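Next up is one chain by itself, shown in structure tokens, the form predicted on its own.
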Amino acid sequence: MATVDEIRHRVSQVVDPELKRSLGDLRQIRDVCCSDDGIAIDVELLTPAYPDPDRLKVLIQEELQDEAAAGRSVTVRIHPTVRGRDAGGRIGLNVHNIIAVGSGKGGVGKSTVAAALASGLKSFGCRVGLMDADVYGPSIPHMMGADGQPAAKELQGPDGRKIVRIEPIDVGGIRLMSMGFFMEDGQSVVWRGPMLHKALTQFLKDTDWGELDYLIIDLPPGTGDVSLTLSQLVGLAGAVIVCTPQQVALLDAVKAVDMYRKVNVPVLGFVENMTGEIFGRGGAARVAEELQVPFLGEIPIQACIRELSDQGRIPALLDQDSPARESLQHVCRSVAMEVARHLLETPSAPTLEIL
């Protein structure tokens, strides 16, 4: 009969079948518990987003099946937590990773994939934050049915001075900030860049988020000033590169990676957005593979996704009897599972100084 160190030993040999490294490796062993009738053993996930937690499960129990043979249960408790570098603690964030949804040009999806993406993630469990870093073009509050504007608050900081935090706006648990809920409808914002800087660093630092496991941030398209100030400001857990499949777009992706890579940012992979007889398929996943990039998925051209869009109702894409379920669920699930990649093989890279 084995022991508590045995089966331990045991188990951490076991190769996680998404990560491809075994569970010591990755110190997903939370705990191993033993009687003579029966053997339990706590394991942790390193997001709620993990793609099958079943068959991790089955290959724990296959390890040991000579101990089921001889009369013992074995019982294994999955237990999702997210793992994060927490790189914009330096600013007063609590949030575990930072991630950033960009594209080359507009008119690709990518605020739809940005708020698909939040509410995915909120839907496996997680706790998201979703910014409208689009200040000339905010679109977060319409997609999300989210109206009203911030409110300001006083909370007691460190040294026990008052100091004023932002409220977000709350939707079904997803924490809002956008520049759309302080203007008027048809109303522009005509800033040069130190205005947009300002702007968004304070969308960072004097908003109220709380305790967030994911920080979705949506970026204007482009290769401009918001990425550089956010590349400044926080340490990102990477960046997601929407596209189309056809060629003009993926010329501009292509950009998107290079700025992106000098800025010392993460490149999670690229999501084909429209895929389908109009624009095509399968470009994206070609220029991914040549970028040596992953290819986080693709999002069929679907009316339901524009009708809920336009109805402020991203969030119920996700529910069951929605077409546009199972790939945004694949897509949420390869932005999780990347971002947890890049916290295990990379060292924290350094956040970029503007002088």
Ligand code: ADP
Second form
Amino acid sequence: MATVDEIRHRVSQVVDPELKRSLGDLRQIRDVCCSDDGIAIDVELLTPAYPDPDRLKVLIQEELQDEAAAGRSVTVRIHPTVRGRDAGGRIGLNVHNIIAVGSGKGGVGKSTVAAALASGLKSFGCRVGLMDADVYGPSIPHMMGADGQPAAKELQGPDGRKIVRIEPIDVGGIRLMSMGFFMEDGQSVVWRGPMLHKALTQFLKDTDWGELDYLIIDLPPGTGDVSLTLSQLVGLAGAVIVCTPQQVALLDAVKAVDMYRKVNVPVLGFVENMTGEIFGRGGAARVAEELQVPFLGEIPIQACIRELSDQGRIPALLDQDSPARESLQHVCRSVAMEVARHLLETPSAPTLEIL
Ligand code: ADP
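Switch from the form predicted on its own to the form predicted together with adenosine-5'-diphosphate and give that structure.
Up next: the whole complex, starting with the chain shown before.
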């Protein structure tokens, strides 16, 4: 009969089928308990969005088949936990992973994907915030059906002084903030350079996000100031680039990759949106391969996506009976796994110092 240490050693050699590394290497084994009758193993998952936890369970059980054959029961318990860079520490945020969603060009569905990503990660059980930083067209509140204005509340700072924090709007458990809440119509035009930097900094810092596993930030389209500002402020887990299969949108996406690489933001990969008869299919996957960035999945052009977005019901796209559920879940899983993979490769936060 194997001892606890022997069991732990054997389980630590099981290779995670998604990350292709051993559980020991990934520090995923939380606890191993043994008695004469049974073995219980507690395993941590790197994200609740992990694609197939049961497969991992089976692999561990197979490893301990001989113990089961000898009459010991083998129980594997899975505990989803989100690790992160704790990217916002520098400005006092308690957020494990900050994911930017960008595009080279407007109208490719960037905000839709950002809202769907937040909704999908929430549906897997993650603690999620969604920040609309698209000052040139803040559409997230409408898509998510958020009404009302965020309230300000006074708190006591560590030195006894009063500090003001803005309370995000709660949409089905997603903490949502939009620069749009604080803009007059047309004001966005003048938000360039230092002003935009200041507004964004304040906006991120002064929001009472609470503890989050993922904060999704919907960036303005293009290769502009906002991504640069963000990469100076926080250690981004990475950027998701949304594009359509059309050539022109793809070329813009290539420029976006170049820009993120210049400012040291990991590119998590491409999402192809509006795949289908009208725009074609597969363009983004091809370009992703050429540029050696991951392809995170495709989202078909579907009436329900536009309709639910117009109705302010993006979270319903993840409902059991939604025709968009499968593709969106796939994209969410790919993004979460890519974040986990980057974290394993480069555990320290990338920061671009402000000159
Ligand atoms: P962007 O943020 O890139 O400007 P939006 O997310 O605002 O783009 O999307 C533009 C329009 O396209 C919206 O009306 C949205 O509902 C619609 N849309 C986005 N993705 C899809 C899709 N996969 N299928 C159908 N309509 C979509």
